[in-house]
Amino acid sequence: MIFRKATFSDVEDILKLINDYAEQGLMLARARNTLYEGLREFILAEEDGKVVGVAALHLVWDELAEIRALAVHSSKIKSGVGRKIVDMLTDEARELGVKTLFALTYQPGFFAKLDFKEVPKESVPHKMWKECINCPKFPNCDEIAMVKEL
């Protein structure tokens, strides 16, 4: 298995992986244009030429970043792919000087295993909500906020 930065040729596979889960209500959907705009943020896992895992590190504000769009192909769940991707993004965050890393998720148990702590959404910096206004679930967010201090 290869872990690497995403490229333009990966966008359609990333879109399918993420939006397949979104159709099941397990994560938020992403639009193709947002994947292109944020392509540099993504790390993916590739096996036999297929994208089997993906996530992005999105810088939000001074020393604040988000792990977003984490998706692992159903055949690779519990294989360590998601953990490896989050670990790589966490290392990148540390290198950039990020002090607070967060995720908004429907899978808090996964992030808890990686030392993220569940926190009330109201306790996180307002800057992290800047993109929420574009979400179809706004203002009734049902994601769980998880935070990790680095």
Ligand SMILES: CC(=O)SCCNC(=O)CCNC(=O)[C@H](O)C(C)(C)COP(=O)(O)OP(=O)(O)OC[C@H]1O[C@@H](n2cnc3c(N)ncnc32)[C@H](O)[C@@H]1OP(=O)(O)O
Contents of the next structure:
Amino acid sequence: MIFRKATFSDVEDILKLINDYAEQGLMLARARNTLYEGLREFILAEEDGKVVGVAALHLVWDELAEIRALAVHSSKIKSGVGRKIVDMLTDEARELGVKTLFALTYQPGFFAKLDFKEVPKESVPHKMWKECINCPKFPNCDEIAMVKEL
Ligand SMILES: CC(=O)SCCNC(=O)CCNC(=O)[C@H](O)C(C)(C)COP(=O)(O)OP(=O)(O)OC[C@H]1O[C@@H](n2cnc3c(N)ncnc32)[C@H](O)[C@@H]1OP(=O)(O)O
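How about the form predicted in complex with the named molecule, since we already have the form predicted on its own?
Let us now look at the entire complex, which starts with that chain.
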């Protein structure tokens, strides 16, 4: 398995991976245009030419960044792919000077394993929510806020 930055030729595979889970209500769906615009944020896992895992590091504000769009193919669940991708994005965040890394998720147990702590949504910086207005669930967010101080 190799872990690498995403390129244009990965877009359709990434969309399918994310949006299949979105249909099950496990994560938010992505539109093709936003994926192109944010393509440089993505790291993926590839095995036998197939994309089997993906996630993005999104910079939000001064020293603040988000792990988003994390998805591992069902055939590779619980084999360390998600951890490896989030660890790589965490290293990248550190290099950039990020001090607070967060995720909004329905999988707090996974993020807890990676030393993220659950926090009350009201306690997180307002800047963290600046893109929520574009979310179909706004203002009724039911995701859990997980934070890791770097
Ligand atoms: C910010 C966001 O994008 S939230 C969206 C998250 N994505 C989804 O829910 C889509 C569907 N789910 C998935 O794609 C995967 O199950 C993921 C991304 C949640 C986890 O990826 P995996 O590659 O299976 O996790 P990985 O194998 O690296 O697990 C790391 C550790 O977390 C544990 N773990 C994995 N998933 C979970 C979970 N859902 N709940 C609790 N613990 C978990 C593993 O057992 C492992 O523990 P260990 O180190 O003690 O062995």
